[in-house]
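First, one chain by itself: the form predicted alone, in structure tokens.
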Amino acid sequence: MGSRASTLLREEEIEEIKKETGFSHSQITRLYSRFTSLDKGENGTLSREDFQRIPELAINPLGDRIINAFFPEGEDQVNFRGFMRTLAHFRPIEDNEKNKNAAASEPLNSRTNKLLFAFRLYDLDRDDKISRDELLQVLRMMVGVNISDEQLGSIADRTIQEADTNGDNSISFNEFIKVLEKVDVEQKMSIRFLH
């Protein structure tokens, strides 16, 4: 099984999968064996089932949520480069990644990057903020029943109220950004990948 993986996987596209996501061979031949062995389908792309088998995942209260950001709007499959795309997201920033060219485009796991995946997850409707129901919907997910929907809304309320600072009753990205900005993200939003 281990030699499949590798064969499927030209060298060309784990140097592009290198440039674009910052891992290393390695850690792309490793996800990839991980992938392959997750397409129950063997067509070279995972599904929301496929990813619902994932334990860590079945038990997170965000499950759903993080499986919807590996899929691109009306998708259905995601291939192998989208896999790893959304994986970068968690790749731990390195050092000499910190002070990188600013001209060249911000790398997936940049601090930003990762605030926006964040974003995204409260973000359910998809119009670049967050409303009041959204962020009642996310907590209820994340709290289950142990809270009430009184205390709740009282979260969810004295949120946004620190939060939105153009009183327009929901968090925008900026307005995000700003909330967290003494919050280490880098190290929150990271996952070790072996190398």
Contents of the next structure:
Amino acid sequence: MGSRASTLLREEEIEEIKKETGFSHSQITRLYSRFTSLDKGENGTLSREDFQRIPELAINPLGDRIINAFFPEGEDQVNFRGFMRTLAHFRPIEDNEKNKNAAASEPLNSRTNKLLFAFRLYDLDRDDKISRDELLQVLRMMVGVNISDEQLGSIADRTIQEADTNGDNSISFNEFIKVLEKVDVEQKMSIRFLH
Amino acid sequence: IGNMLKCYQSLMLIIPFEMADIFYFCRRGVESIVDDEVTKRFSAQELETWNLLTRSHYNFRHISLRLTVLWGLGVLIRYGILLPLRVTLAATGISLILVLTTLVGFLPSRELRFFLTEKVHVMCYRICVRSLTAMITYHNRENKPKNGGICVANHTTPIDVIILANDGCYSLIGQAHRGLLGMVQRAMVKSSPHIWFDRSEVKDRHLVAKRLSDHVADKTKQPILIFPEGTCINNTSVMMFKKGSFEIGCTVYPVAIKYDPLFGDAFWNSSKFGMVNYLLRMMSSWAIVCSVWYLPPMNREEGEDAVQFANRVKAAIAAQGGLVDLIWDGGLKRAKVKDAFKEEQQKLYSKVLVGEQEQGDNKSSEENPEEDKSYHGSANGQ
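Other form of same protein, the form predicted together with its partner chain, not the form predicted alone:
Below is the whole assembly, all chains and molecules, this chain first.
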């Protein structure tokens, strides 16, 4: 009965998260109660199994890649700060933020950072390049067994051919940004957080 | 080369993959991390206002001294007065059921046995209901389940049984337990036909179905009480109904049970609390307040299979009780979701990529016969 009280969020922590991610106070407390409800082990961190317990995520073809995005390189647990930092990428861009100068460090939910999140979903080995092999693997995750290797290969080849401008047969982050410059990333990579 | 270019172009027409396609899955995935429909059904629902119970104390912070004093008073009343009274009543009720059903079981005459069984059961259940201080409102009692049918209800807690049995006689069906519960089960069987299964028999669906149909075929036997969800859900939604009980082909009497969590949340979170712990929590809440609606009987219609029938009944119960109607399986409380669902999602996306089967195959057949064959193969596999 008392364990919840010991893991209540302190005010200072809420302020820090607010500054770092831009979420409002009530959004942070709401997401904190979501975090604790997912944390079955009640140790203040989430493991990959905790995420996989969500059925709607488990049936998502890219579920494992998305879960992976929450965990920093080589780690198996994510704490609340890390959780919020990753979720912050999906905060909608508000109008007053659009005109802000990039004087301060770029907010986590800027267009570039949203694109970086998506780029990292493709970039399996985190070497800042999407190779043909990585693209194939991600495509395979999305289509399952329903498309043949050859067809999938042609899709991958065509995609790289269209995007690759420096001829190294892989897609760098800048090439990725160029390919998606006409896409409304702000809307597609934002979700509504209730207040 | 000219042919290959033509082939490439035709592929471009029918395979519109874009790197931005990933955004859809990404967003859906993160949305489900922030809030999903299933995991929140397996823990007690949050209250809008505090009801002076520490157990409902999720996000409410310390507000004032007066409230804390009120809470302290509440603790005294609940643990000092209400709990002992209720425990005594419950003990009385259970011993009475054990003693009286055994006694009735000794009687020679069948009609007398049935008559007395009803009286004994109703009396004992009434005692148990008082011991929990359950305030029950029954609606539409003209639709009460009759002999030779099955009563289905949404499942929140084992107390559902007591709440329904308070107003009528049912045959129960379930797993044979050991210990105190097992004793109670064996005593109950002596005077009326309940169906208890061993663990091993539970897996045998034909055996279960046979025993069920035999029971409902006998019109003198009471209606069977079944909870098709198979597990306790937190009373905000109704989850998938297992089709077994809907295959038998008898009349189904749906019942909707809705608890008001303000005076005490009745949901049994079996992974967190054992039975005794749960009962103590129930008896130290303020009260259990619930409404029971008896819905009009339903029969399987022409051309409807068991699953559709089950979903129809589920929708009726959800609509009456004001609960969310979900297709997810309550078994997800403990088990992982089946891979088949992920494969469904993958299939849907593949359809977007390659369109209908007819459009794609004639153009590339000369150049890449193997590719064409494997495409046919995967399409036919659907």
